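Read the single chain below, which is given as structure tokens and is the form predicted alone.
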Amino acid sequence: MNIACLGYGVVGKGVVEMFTNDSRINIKHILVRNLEECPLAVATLDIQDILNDESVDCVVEMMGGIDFPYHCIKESLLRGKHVVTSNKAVMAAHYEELLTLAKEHHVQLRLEASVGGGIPWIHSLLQQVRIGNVYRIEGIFNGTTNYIFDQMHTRHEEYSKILKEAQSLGYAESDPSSDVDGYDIQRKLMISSSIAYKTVVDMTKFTLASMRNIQLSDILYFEKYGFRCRYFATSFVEDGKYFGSVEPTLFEQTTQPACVSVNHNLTILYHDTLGVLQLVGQGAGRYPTANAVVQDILDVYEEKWSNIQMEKELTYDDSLSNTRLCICTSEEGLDVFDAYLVRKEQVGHRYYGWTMDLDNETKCQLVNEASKKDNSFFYAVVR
């Protein structure tokens, strides 16, 4: 099978190695910015030396990005060419379309490298799908903001000097917003859930809090009772409507959330006959995504087709949620939960509480108010 690799970064070099010598796939072309960037002869600039040439099977995409990924995925499918993608991005944006698109076109459009990484996690979900429901996903899915709770956890050092660290390993980009800003986290929530329930959710309905104002005198407060914090998603259907949220989120410190290490993910999927399944593994890097878009390729080449469905209408509800929160900020920020305190308590410089069950409007309605209130307020889930 001929094949097309749109990217030939840290992804697209681990593909490009895994196939040396695999006489099953050829691999006809590698689009790249510059020629600088692959030694190889089929490097190319042009994205239409690849849609135009109709011996190319399978494009697989793996640049990051949006718009131009969105381009090369839509128009390789319109020419009927399966594609292969780890584009997070490009999947949740354009999820309904792109997938309508392949099944009009009689072609695959493969995504397991989008979320997970290295962990077979949209397989696993597939493979649920097919025999009975699957009710409720979670999960620690991003290595990045996990590396950054387990070393604040781990060391006791500051969130920034974790954070530099992080990106000095490649593990973070220069700008980390899309990780500690849980964008990231809610795409893979997005595709995942959306795979789950059969349907499209609307990722924008979800409750998302950032990870930025995580302070080391927090994670030795939480670690004072018992917690350590992580950065989780969690979405849930019930009667034809679901919910889901991206946020910090304490777990007692012997549970299995509790003891994800350094950059690994955890997904976790709730399911009506099988009970529970746990997926632990290395969420990013060369070799674990890699071997994920191998193997989505290597379906396509055995022709085993992955049927991803869209078949259910569900509406986002708000009030499924109740959740209890301990907040971390400065006296006026406190303030603002007073009525909801169930314990409160200053150490140093920082205010904390513990609130009883909030129903998620009068939650996200509170965090607003004591924002405004304190640019350094913090909130994490209690489970």
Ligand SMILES: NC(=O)c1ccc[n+]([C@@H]2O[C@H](COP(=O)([O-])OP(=O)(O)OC[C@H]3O[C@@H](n4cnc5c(N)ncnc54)[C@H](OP(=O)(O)O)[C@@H]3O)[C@@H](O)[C@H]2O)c1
Given for the second form:
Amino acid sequence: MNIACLGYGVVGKGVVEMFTNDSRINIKHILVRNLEECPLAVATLDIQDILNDESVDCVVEMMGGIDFPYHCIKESLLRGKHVVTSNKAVMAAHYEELLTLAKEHHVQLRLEASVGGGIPWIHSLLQQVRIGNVYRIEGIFNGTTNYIFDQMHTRHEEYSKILKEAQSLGYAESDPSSDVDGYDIQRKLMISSSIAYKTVVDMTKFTLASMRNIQLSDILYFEKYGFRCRYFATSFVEDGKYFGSVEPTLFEQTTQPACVSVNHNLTILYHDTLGVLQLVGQGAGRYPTANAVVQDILDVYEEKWSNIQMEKELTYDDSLSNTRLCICTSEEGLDVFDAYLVRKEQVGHRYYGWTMDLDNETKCQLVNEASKKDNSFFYAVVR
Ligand SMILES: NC(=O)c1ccc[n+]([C@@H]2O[C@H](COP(=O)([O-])OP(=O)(O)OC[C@H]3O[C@@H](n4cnc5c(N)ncnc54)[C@H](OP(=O)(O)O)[C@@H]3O)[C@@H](O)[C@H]2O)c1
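Coords for the form predicted together with this ligand, given the form predicted alone:
So here's everything in the complex, that chain up top.
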């Protein structure tokens, strides 16, 4: 089978390397921005070389970004080429349109590497939705932020120091917003939830809380009560309605999420006959991610079709969620929550409060108000 690779970076190089001397797959083109990036003769600067080449069966998008990958994926599908992508940003932004286009043109659009890196998460979801219902998914979908929380707990260092270290290790980008403000996880939760519930979920409705205000003193406070903090995503369906959130969350130290170390991911699905399935592994990195892309390419080669469905109509419902919070703030921030607290404490200059169960609307209102009074306000859901 002839393939064309778009992008020759961390993931692209891994994929090309894994197909060296593999007689099943012939890499006909590699799209790069600069020919010096890639020493191979198949490198090209022009996407038209790929789109116009009728012998290319499958286009493998590994560039990142949204607009240009969208154009490349759409044009490939329109010309009857299968597409494999590792790009969650373009898929979350154009999920319904691109999958519909693939169906209409009788080609595959596969996206295993876009969520969970090397963990066969999308594969597991697609297998389980063939029979019965997945009604809840949750987990740790971002290795960079897990590394930050995990190392803050393990080594008792401040957020800024661990973030710099994550950047020097290549885990975090120089602008870390997409990781630490939750947008990367929001996109992964959108893709996973849409597949799990056979619909197209609206990710802008998810409750999203940044982790960037976490302080070492908060971590020490959580530990005093036997908790560890993780950046956790959850979505579930009930009676034709769904809810989703991405929030720092406290787990008792012996539980599975609390034990997910360094930059590993944890993905969990709840199914009405299987029960609970938990997968732990490398959510990023050259070879784990390339492995997921290669699995997708081989499935196209072996004519194994993935069947992503979108026919269910579900509505978003904020009132499905009730959560308890631990808030970390100033005296003014604490006052906002006063009527809802079951316990409060002061440690140095920081005030801590534990809330009763809050419905999501009340929670979001209180969080907004407290954040206005205290720009260092942080909260975690208590599980
Ligand atoms: N790295 C991971 O562990 C991982 C894990 C899961 C998913 N992903 C996803 O996989 C995708 C690729 O990630 P990556 O880490 O491999 O990124 P990367 O190292 O930055 O590689 C992307 C490559 O694509 C090239 N590129 C970008 N725009 C291009 C264009 N218009 N024409 C030609 N080449 C272009 C870039 O060239 P320039 O350097 O010149 O811009 C770069 O060489 C992203 O969507 C990412 O979210 C990555």
